[in-house]
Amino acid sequence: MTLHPILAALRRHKAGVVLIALQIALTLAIVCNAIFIIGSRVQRIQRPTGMDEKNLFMVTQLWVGAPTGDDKASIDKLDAMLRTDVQTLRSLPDVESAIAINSLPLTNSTWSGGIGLKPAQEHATAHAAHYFADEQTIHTLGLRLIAGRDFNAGDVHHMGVRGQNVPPIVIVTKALADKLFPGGNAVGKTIYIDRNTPSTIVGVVARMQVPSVDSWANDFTWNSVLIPTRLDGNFSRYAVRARPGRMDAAMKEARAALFAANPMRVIGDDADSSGVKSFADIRARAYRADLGMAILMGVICLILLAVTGAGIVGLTSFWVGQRHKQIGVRRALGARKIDILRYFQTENLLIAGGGAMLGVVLALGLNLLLMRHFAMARLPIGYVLAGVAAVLALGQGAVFLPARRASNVPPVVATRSV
């Protein structure tokens, strides 16, 4: 088969060819970037926090009538109430362990700050989230200690939420350790959390994600510091690990037991009236916008591909109708059904190929625009090549039925108008 007859036929139908080529180009540009966005969102949703999330839940509560001062007596009373709550939770039959903690990954409640390597350092070496924890934090959260040691009970102190105490020791994540000490072996090294007071790294955990999933935290997603301090205030959070298979029971028991220990509290906050949430629910809520965006982009891709496919089917069917007699003549002159089928498939391949080349340029241009205005990452060339293959396959699939109908035109059609 030569291309000359096909090109001659396409020149006689310039408007249809241009419209279909432009439709394919726009579809390719949008679908490539949309699929990249979907992939990025799914990757965000699936990224691990570093914790063993199974059987983990969080309790959020607010004291009613609790001390609000920063004096020692008020802080000590708040700490006693906090320790009573933790002991109450730990004593439940369906609870394996429990801790008081200021936040958890994905809760979007972040306490963070800069970390330096020398006193009064003008610009921080790294930025990190602060988790106020105790000697059972690593076990309760299911973190993996990869170097150094865990906290012990003697390491843990307490302070008010407006306190300024800086701990003598800390545990950091591997990402933060590598950032601060690229040469490795961060255990035993000194860092400065408040510019003036040194803290010694005694342990390194494999990973612990920061609480925020917003874009402002992207630069330090895995930089976390565990501080052996109970944070005393009239608002508190508890991370609780239930025994395997007993989380639902443990969550019900936790609420009842805390009210029994001290009814002067509200379990929940303005954002979550339940106050007792499984970590699976926390994860689903944190990434709800990302999931919605992925679904929206997926629907847009399906609609665009369906419209483009329908356009190819419609245009090819129209051309088959116009060329009915010519097809009959070719059949009468000896053309086989497969020859007619290949003709229309080759014709579509030329149109789709031209549209795909234009679409590659548009896809890269659209990606540059998104990078400039929405901080999107650069579109990998693999997505573009996959998009080209997809639109070419779509074109061949869409043209098949009209082309098959054309191949079934009998030779006798050539004589009907005579």
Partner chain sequence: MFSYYLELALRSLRRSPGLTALMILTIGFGVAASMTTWSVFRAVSGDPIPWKSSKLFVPQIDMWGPAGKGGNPADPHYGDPPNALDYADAVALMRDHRATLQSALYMISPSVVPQQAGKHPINAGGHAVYSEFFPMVDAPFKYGSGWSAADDARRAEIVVISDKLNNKVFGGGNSVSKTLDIEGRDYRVVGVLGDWHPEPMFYDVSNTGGFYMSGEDVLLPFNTAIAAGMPNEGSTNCNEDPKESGFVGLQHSSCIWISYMAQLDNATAVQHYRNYLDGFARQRYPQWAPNTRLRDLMSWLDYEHVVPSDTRVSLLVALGLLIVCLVNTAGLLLAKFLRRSGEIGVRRALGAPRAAIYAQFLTEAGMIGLAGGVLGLLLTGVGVASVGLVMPKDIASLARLDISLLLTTLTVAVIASLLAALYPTFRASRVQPAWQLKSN
Contents of the next structure:
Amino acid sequence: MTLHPILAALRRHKAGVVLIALQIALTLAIVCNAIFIIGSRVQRIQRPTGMDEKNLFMVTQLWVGAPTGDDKASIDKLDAMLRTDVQTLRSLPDVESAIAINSLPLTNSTWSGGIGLKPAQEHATAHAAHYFADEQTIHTLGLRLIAGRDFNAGDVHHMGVRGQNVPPIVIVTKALADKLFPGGNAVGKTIYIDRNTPSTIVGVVARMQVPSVDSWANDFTWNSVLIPTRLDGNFSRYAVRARPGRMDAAMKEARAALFAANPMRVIGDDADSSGVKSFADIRARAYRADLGMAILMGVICLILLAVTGAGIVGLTSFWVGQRHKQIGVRRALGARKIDILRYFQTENLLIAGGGAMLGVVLALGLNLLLMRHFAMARLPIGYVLAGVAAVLALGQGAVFLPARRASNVPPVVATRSV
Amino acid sequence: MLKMNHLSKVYRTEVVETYALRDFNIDVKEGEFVAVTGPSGSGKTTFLTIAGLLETFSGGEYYLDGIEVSNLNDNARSKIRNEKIGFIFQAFNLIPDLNVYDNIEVPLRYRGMKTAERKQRIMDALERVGLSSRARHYPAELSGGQQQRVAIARALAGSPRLLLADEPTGNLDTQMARGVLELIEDIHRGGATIVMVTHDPELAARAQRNVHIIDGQVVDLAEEPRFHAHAAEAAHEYR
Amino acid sequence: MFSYYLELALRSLRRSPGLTALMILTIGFGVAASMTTWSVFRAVSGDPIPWKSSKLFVPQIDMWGPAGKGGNPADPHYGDPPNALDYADAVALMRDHRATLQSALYMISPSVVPQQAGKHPINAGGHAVYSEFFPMVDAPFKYGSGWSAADDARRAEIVVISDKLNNKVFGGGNSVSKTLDIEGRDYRVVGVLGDWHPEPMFYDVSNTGGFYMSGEDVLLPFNTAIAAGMPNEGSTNCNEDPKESGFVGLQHSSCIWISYMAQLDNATAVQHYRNYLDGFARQRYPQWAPNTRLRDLMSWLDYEHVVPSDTRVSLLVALGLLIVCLVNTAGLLLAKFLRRSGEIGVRRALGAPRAAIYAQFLTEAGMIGLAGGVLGLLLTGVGVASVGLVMPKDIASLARLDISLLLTTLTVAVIASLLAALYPTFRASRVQPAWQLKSN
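Now show the form predicted together with the partner chain, given that the preceding structure was the form predicted alone.
Full complex below, order starting with the chain above.
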């Protein structure tokens, strides 16, 4: 079969051909970028924090009428309250271990600062999130220590929330260690967290994400430093690991036990700002916007493909109806059913191919626009090729029904006058 | 009623210019019944489409009812078609999606006529063509002869001053053709000017005057059989 | 005549129900997708206080100097002053009192202890503000009112509470003069706010990002809150660590944690205030050239990127979908209209002017648009109801179906269909008056 008759027929339906090709092009452009957005969001959602997230939950509470924390005595008082709470939690039957910590990955409450290699360094070498930890933090969170040692009880100090007591030792994540000391072997090296006080790295953990998932933290997502200090303020957070399978019970016990120990506190209990949250819940909330974006893009892709597919079916059906007689004549002149089917399939391939070529250009253009204004990454060519394959397949799928109807036109139609 | 002077119609393609009409002259008087004959491709239909303001022409003058139409815009031409001209097509040209009543109603709608008057005219026209009982039928449910009578009723309902017919019996058998021709003659008796394109000599003979077109030009009537010329003149005097 | 076109349109649409349904679905889905994302975008990009947003200004002062310059030099706003104030500057601006109305404010999150025994304390969100805050932002009161400048000065232990907190703690009703225990101290209620949720939350963007789910439970006098040592909630941004510890240390530091808003009634006042700010900065920070900004409210919201970029991308993509739906409808209409070129030719021959053909086919397209719009309305309803499932709650809660969204949906659907029909109708109107009904 030669292309000539198809091209001749297409020329007669210029406007229709242009419209359907344009539609395929726009569909390709949008679907490529939407799928890319879905892909990158799904990747984001699935990245591990570095903790063993199962059986982990977090308690956030606020003391009522707590000491101000402005002087040593009141800080000591706050510290005693904090330690009591941790003891209370650790003594619960369904709790395996518990710690006080200022924040956890994905909770968005970020304490961060620059880290230098020299005192009073003008520009920081790296930016990192601060986690105020103790000797049980690595164990409770399920972090993986890959070099050096863990903190021991003697390493752990305490200070007021706005205090400036930088401890002499810290543990850092591998990402941060690599950034600070590209030569490796960070253990034993000295860093400056507050520009003035030296701290020695005593250990390296494999991975620990920073609290924020917002774009401003994208530059230091895996840079965390564990500081062996209890932070004493009018509010506190506890990370609690429940015994396997005892999560719900542990969460209930924790709330009740803390209130029993000291009723003058607030532990939120509405669904949105609950003071006792499983880490699964924290993760779901943190990535809710990403998941939502992925779902929205998915829905839009589905609608787009359905609309375009239906449009191809509609327009091809119309063309088949219009060429009914012509098809009959072809059949009378010896064309087989398969020839008619091929005719319409080839026709669609030409249109969709033309549309796809324009679509590739539009897809890259749209990606550039998104890169410029919305900090999107460059669209990998694989997505574009997959998109091209998808619209070509969509075209062939959509054209099949009307084309088969065309191939079923009986040759006798040729002899009818009207 | 219809007068063309030195009229020409050229179809241009990239390679050739084809004169469909060349130095074409014709004068049809008010109330005349003229048959236009000629071989295929001679320009009969082109003449009729120009006469019916369906197409524009390339040069010359065309007076319709005393008005020079070459400078009229599309709206004015539509208005003249609607109010003064009735068409009968060889292929009937009924709109398949509309029933008989609605088909006849189409030109009256564009004239902005009141519902009651439209109804009156449609029923009258249907009665004249003998299809009163078929008002709610669709074209596909009627025979060819009946369809053509509906087309005639559609032309009739608008009481046109000029009726243009293109091979009105071309798709019909003899029996049906006779009925259609009688209707056309009936309309003529009512005072309308009739221009009918046909290649059927028997049909042409029923007209008052015959115009023969060959290669886009009117052939001198003197060469036509005297009988026709006399008949035409006689008819004219009779009126 | 219009009724004739309506009749013809209905007849034509009924004749090819499949194609008609396809077009209605296309328009419906396209419009619903864009209207759903629009409802979100509209909520987050709207003017929270349209009647006076042009009179509200946010001053910025560079208290850190060249050393505090951060960020990317390619950023168009590189070198701008920080987006909040430190305590000393905020208090000094209040003392100078150069605007018609003004207020420094900071976010607080104290606990409130209900009177009834056995009830756990609750955490209340709110702000510490000056007396002029209430008239400046036109906060509506259900009972009572704000407080006076004198109350500011004498650090009165008074509070304005939300209707919600009023119901929770006092069981509703006029609670003015009742006493509320906040962080163990007694405050006298002077006002109960009416229903007030400005969106975006415009007066403390640097702490809320523009979305404040909990809403204002308590509003305390600024000086009172400072005196009571009620620490700030939300972000604290430091160029240098405070030299002293605690909340008092924060007040003595150059850390920024205070928002500020001023009302300036005309261009002259704005110009005067700009000059004043420059003078203020020159006097307080003689080490570097004065670096100040004074942005009006809408520019400020834009500057602070209150509209999340996801929302913009969604809207963009949904608009793309609408365009595809338009092109699709245009193709189908073209096929549908040109299939009837025979009919058009006959109509033209029978005297229909071009305008009549336009009217006939645009009426048909308009009806598809209307039907698509009605379907779009239903789908938009579903869409808006389910944004909560896919978007962050604080933003999703802002999207709602109202009369203006309903009308916009219908209008967009009809206009979209008419646009899609423009070229097909043009083609239809170009069909020559026909001598023959083409039979192919």
